[in-house]
Amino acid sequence: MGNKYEEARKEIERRISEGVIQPGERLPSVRKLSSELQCSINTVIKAYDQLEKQHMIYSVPKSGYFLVGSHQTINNSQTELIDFSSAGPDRSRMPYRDYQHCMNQAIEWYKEEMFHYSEPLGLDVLRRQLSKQLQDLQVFAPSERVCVVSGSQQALDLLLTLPFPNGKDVICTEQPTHPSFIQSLTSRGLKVRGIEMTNKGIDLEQLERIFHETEVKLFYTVSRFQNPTGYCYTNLEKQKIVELAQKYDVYILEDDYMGDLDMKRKADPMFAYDPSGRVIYTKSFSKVLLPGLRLGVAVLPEVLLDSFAKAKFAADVHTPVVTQGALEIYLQSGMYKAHIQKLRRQYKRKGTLLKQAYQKHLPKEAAFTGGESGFYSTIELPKRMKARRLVNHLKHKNVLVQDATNMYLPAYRKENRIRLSVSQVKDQNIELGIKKISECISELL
C-alpha cells in the first residue's frame, strides 16, 4: 500500500498546486477518489490524514475534507494569492476534532434538555462555567448576570433598542467600526454620534464634549484589537473613559471579542474599572474557536436582565442547547485554555511580522494602525487616493485587501482606508504582501 499511498497523496497535492481544488472547496469523497485512482479506501484515508497533519486540508464530520486557507499556489511563490481580506480564524488551527468529542458528549449528557425549551439566558451550568472562565480576563460577575447569546452580535443588536435606566437614546460609536454593528445602527434608524479612531486611539476631550452635549445612552467600543484598526486601549485610557461615563451617566458597551488573545497579562478590560453595571461586557468565541457555532456571552447589570431575557426570547427563544453543552464541556476540560495559549503565540508572531513589514516598506504618504495581533490592521492612504481603486489594482497583483468604506457611518465616511487581516496569511507571505501593497500605492500616486 506504500506506493499507492504516495501516489494518492501526490495526486491530491498536484490538484491543489494547479488550482483544480480551490481554498475552502470540498475535496473528492474518499470513495470517489479511491475509484478514480483505482486504490483502496484505506489508502485514500491515509493520504488525507497525512495532508491534514500537514495543515493543508481539514475534515468536517459528515461533510468530508476541505482545502485549508486562502492560499492558491499555481506553480511558484510569485503567483500565490495573498489574502489579507479574509478575517476569519486560521482553519488549520481550529480544534475541530476536540470540539467534535465535546459535541458528542453534549448530545448524550444534555439529551433531556433537548426535549423542551431552555432558559433564554442560557444553561445554568454553562453560565456558571463562563462566570469562572471570565475571571481570567479580570471580569468578575456572578453567573446570574452572565447571559449566553447566539454570537456577541446578537447581544449588541438587542441592547441597542432596549430602554436604559438613564432614559437617553443616542448611540456613540468609534469610527470606523465593524460592518455588522454599522448595519444594526443604520437599519434601525437610531440616533448616532461617531468619534474618530486613529492610530493614537480616540480624542478623550472630544469624547467628553459628546457626552456633555448629547443625550448619549451608551458608548460602543472594542477595547482590544479594534475592528478594523487593531487598536488596543491602554489601561489608563480605559479608566478615563469609564470615569467620563460615570460623570455623564453614560453606559459603556464593551466588545472584548478577542480579549483572550491579549498577551499583556496586566491589561484589564473596562469592566474591571466599574463592574457594578455601568460597563456591559460582551465577548465572542467566533474568532478564537469556531465561527459557525455562533456563541457569545454578555455580562449585564441586574436592571437590564429581565428586559434582555424577553428580547432574547422574542429573537430566538434560546441559544441551541447542544452547542451550549459542548462549550461547557470544552471549557471545563481545560482544552479551551490550552487552545488559546497556542493562538496567542501564533497571532502575536503574525502581528510582529506585519508591523515590521509596514515599517520597512510602507511609503511615507501612507499611515498604518494596529499590528498587536494578526487579526486587524488598517492602512490610511493619501486623501486623494480611493481605497476602491487600490483594491482593484491589487487584485491584478494576486493580493486581496478590503475597502473599509462600509465600516463608516454615512456622516463620517472616509474612502481612503483599507483593512487587512493576516490571520489566514502564511508567515512567509506577510512581508511580500505588504511590499506589493506599498508598490501599488506608489504606482497610483
Ligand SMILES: Cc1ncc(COP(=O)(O)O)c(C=O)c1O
Second form
Amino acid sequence: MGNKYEEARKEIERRISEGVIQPGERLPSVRKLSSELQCSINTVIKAYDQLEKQHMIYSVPKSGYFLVGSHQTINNSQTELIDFSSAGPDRSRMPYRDYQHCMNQAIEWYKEEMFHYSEPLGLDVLRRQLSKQLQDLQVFAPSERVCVVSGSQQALDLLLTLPFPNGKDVICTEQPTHPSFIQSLTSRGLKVRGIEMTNKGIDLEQLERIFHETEVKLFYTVSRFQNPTGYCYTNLEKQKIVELAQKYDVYILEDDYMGDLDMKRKADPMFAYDPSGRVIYTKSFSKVLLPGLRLGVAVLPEVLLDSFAKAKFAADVHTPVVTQGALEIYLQSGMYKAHIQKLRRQYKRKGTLLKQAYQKHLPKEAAFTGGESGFYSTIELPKRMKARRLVNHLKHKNVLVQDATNMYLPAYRKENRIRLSVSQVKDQNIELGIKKISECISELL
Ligand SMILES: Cc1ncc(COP(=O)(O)O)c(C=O)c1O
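Next, report the structure of the form predicted together with this ligand; the form predicted alone has already been given.
Next comes the full complex, and the chain you just saw is listed first.
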C-alpha cells in the first residue's frame, strides 16, 4: 500500500505540474484513477487526502476533487491560493536555521542532562532566563514560579484538572475562544460558563454577575490578540477584570500567547495588576518561534507549584531537555529579541493592510473584529448565512478561511462567523483576498 500510494500521489502531482489538469478543473474520479493506475480505491483516496492537506486540491461533497492552483500559476495572484485558514506562523520568517544552530549547541552543552530524567518544571538555567525575559512584558516573578511546559496548551489543560485553593469547579471562558481550550474543556467534561466576546470586548457587568452567581474556579482569557476575534483588552479593562477576580475569589488564567508581538509598550498583562498569584500567566513560543518545538511557559502561584509539578510529571515527566537548552541559548544570545523586533513590524503591517481592506470592501451586512497587529480576526456574517457555506464557496475562488463554529462551546454556538489569520498571506494578497471574500458574501446574500 505504501509504494502504491506514493506512486498514485506522484502521478497526480505529475499531471498537475504538466498542466494536464488545470486550476479549478475536476480531477479524475477515484474509481477511474484506481482502474487506470491499477491500485485500490483506498490508495487513491489516501493520495487525494494527502494533496488536500497540502491545499493543492479541494473536495466538494458528491462532486469530487478539484485542483486549487498549479505550480505554473503560483505567481499569478488571481489564481494563487490565498490561505487565511492556516494558524501557523509565517514560515518564511521563522528562524529555523538559527534555532538549528542552537539545537546543535544544546546537544553538546546539555549532554549530561540527557543521560537522566530532568526536573518536571524545567531546566533551572532556562527558568532563570525566562524569568528575566518576562520582565520585558511586565511579568515579574522569581524563577521558582516560572515553569517550562510542552506548549502552553499543556499548562492550560493541566490547570483545568487541578484542585484550586478557592475550592470551586466552574470554568468561565470567552466565547468564542481558542479551539484547543474548547477541546480540553469538552474532553474533560468540565462545568463551564461562557461570556460573549464581541468587537467591543466582554460585558464586565455580565462577568460580575457570573462571578457572583456561579462557583467560578477560573476565568480563561486571552488578553491580547484573542483567538479568534483578535481583540485586545485595554489596561483599564484588564485592571477591572482583576479587581472582580479578587472580589469574588476567582483565579484568572491569562493566556498571553502572543504578548511579545504587542507594539503598544504601555500595554500591561493582567498579571501586572496582581502578581501575587491570583493571575496565572502563560505564554507560547509557537507563534513567534516554531510550533513543532512544543515550548511554552507558565507563571504559577506558589500554592499550585507542587500539584502542578506532579501533574506535569504524570503527563510527560518533563519537556525535552535539548529543546529547552536550545531555547536558553537562543534567548540568552539576544537572537530572540532581534527576531521579535522584526516580527512585530511584519505583523503590524499585515494588520494595517487587513483593516484597510475590511473598511474598503466588506459589505455593510457583515462586521469584522480584530485587524490589529497579530494573527487573528473574525468576520460576522449576516445571521442566516452559514459560515460552512461561505467556506466552501471561497474554496472555488482559491481563498481558504476557517469556519469558527468549533471555537464555541455547544451552548453558545454561532454558525455565522469565520476566522481569518493573516500570518501566511503575502502582503500583496491581503486586499485581494478580502475583496474576494466580500464579493462572495454579497453573492450569497
Ligand atoms: C489563544 C492561544 N493560546 C495558545 C496557543 C498556542 O499554544 P501552544 O503553545 O500549545 O502551541 C494558541 C495557538 O494557536 C492560541 O491561539
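Numbering follows the first chain given and starts at 1. If you're wondering where the values come from, they're calculated on a predicted model, not measured in any experiment. Rigid core (definition): largest C-alpha set, two forms, superposition within 1.5 Å.
Once the cores line up, the CA of I12 ends up 2 angstroms or more apart between the two forms. After superposing the rigid core, the Cα of V44 is displaced by 2 Å or more between the two forms.
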